[in-house]
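Take a look at this one chain, the form predicted on its own, written out in structure tokens.
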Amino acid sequence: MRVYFAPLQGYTESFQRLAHRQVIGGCAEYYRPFIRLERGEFRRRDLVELSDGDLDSVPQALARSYDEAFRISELVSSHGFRRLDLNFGCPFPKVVSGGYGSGILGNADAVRDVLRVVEAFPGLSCSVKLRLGQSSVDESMSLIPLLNDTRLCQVVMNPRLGRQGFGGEADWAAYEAFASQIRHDMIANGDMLTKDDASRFSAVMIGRGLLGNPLLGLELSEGVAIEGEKRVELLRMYHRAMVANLGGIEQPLQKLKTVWDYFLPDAKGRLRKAVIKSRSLDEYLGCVEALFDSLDSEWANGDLRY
């Protein structure tokens, strides 16, 4: 099985991506949060992120016109990237209201305009990430001929409508109907929180599931179960690598605390709470080590399972 690490703004930043690849792996590609233009200019944080040297990851473009897509493609190419994903799936209301993300899916002409950038940059291997539509499944189905005629390396779909946001039921029957007509490699995305969720697909993109259980991709891609002391040690090493990768970054404590919005949700409540409430980096690191020590004990006693 091929596993792709989905992008989540504020979570899958350089320090986290690099640590996961260095210590755990198991993912075919790591997608970056999207790049966009605001008032005709690139956001400073996007420019800083692109300069991290992680050329094995996949930048995403959030564009609604050829001109915007061209400028983003030019930017990532100038930094040495050879992959680009075109995001037609983001459901956030502010994004959608501007005609971006899933908000572009009802406008086939705009989608066609953005996709023209694929041939303008033959050195970029391009993919598309989308939803079933913003308001109707017909929106994605009508795009199939256009997608099939575009030079794409893969298509990623979350089988929800944009108006559903991240809630509601995924329509896997509609996904299968769409995938059966697409000539490109298909990757399933959405609700992939456990091995059972992903087991019926040959390729999956996982976001929250990997943030909560960073070993999930390795277990899926290798077909193994990692348990006991080995599991705890890998997770401990992963966290230490994230800390090491934060050198020189402002507010490292806040960056690390953000990780715990998803990380190890089943860890002991009082120890996890101490991590989140810590007020200095030294206090934080001490609380984290205490938490991992408790995990060692719980595994030894057979009290912990993932």
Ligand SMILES: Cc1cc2nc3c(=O)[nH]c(=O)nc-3n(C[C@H](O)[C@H](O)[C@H](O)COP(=O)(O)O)c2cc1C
Given for the second form:
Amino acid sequence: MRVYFAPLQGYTESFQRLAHRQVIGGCAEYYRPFIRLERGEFRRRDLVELSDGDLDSVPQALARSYDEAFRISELVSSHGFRRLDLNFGCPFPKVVSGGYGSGILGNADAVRDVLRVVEAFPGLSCSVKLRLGQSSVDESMSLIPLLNDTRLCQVVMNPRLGRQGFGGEADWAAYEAFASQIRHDMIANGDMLTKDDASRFSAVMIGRGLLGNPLLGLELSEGVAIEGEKRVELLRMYHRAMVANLGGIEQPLQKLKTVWDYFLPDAKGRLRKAVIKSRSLDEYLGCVEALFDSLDSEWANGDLRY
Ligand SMILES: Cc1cc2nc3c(=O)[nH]c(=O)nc-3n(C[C@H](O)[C@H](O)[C@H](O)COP(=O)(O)O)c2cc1C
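Can I get the form predicted in complex with this ligand as well, since the one above is the form predicted on its own?
The complete assembly is shown below, putting the previous chain first.
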């Protein structure tokens, strides 16, 4: 099975993505959170992130017109990237109301306009990440001929409507109906937290499940279970690599704390709380080591299972 690391704005930033690739791996590609223009300018933080040298990852454009998509494509090409993903799925209300993300899906002309960059940049291998629609499944179904006529390397679908946000049920029957008519490689995305959730697909994109259990991708792609001391050791090394990658950055503590929004949800609540409440980097690192030590002893007692 092929596993792709989903992009999560605020979480899958360079320090995290590089640490995952260096220490754990198992992912065919790492998608980067979207780049967008604000009042005609690139955001400073997008430019800083884009200069991290990780040219094997997949930059993503949030654009609603050919001109915007062109400027983002030009930016990523000039940095040396060979891939570009077009975001037609972000459901945040502010994004949708501006006609971006899943808000573009009901407007086939705008989608066609953005997709023109695929021909304008033959050096970029392009993909699309989308929802079923903003308000109706008909939106994605009616885009099928256009998507099939476009030179795409793959299509990622989270089978929800934009108006559902990240909650509510995914509609896997609608996913199958869409995927069966798409001539490109299809990648299923949404709610994959365990091996069982992913097992019926040949390619999956995982976000929150991988942030929670960073070994899930390796286990799925290699068909192995990584348990016991080996598991805890890899998690420790992954965390150390994230800390090292933040060297020189302002406020590393804040960045590291956000990791715990998803990381190791089954760890003891008392220890997680201590990590999140720590007031200095030293205190934080001590609390994290105590948490990993507790995982070691839980494994030894046979109390912890994934
Ligand atoms: C906080 C947050 C930020 C996200 N940022 C992006 C983004 O920049 N680009 C994108 O395509 N999807 C983004 N997503 C959506 C995820 O890539 C993914 O499609 C979604 O979380 C469903 O997959 P999961 O259930 O495996 O997490 C974001 C999701 C969350 C929760």
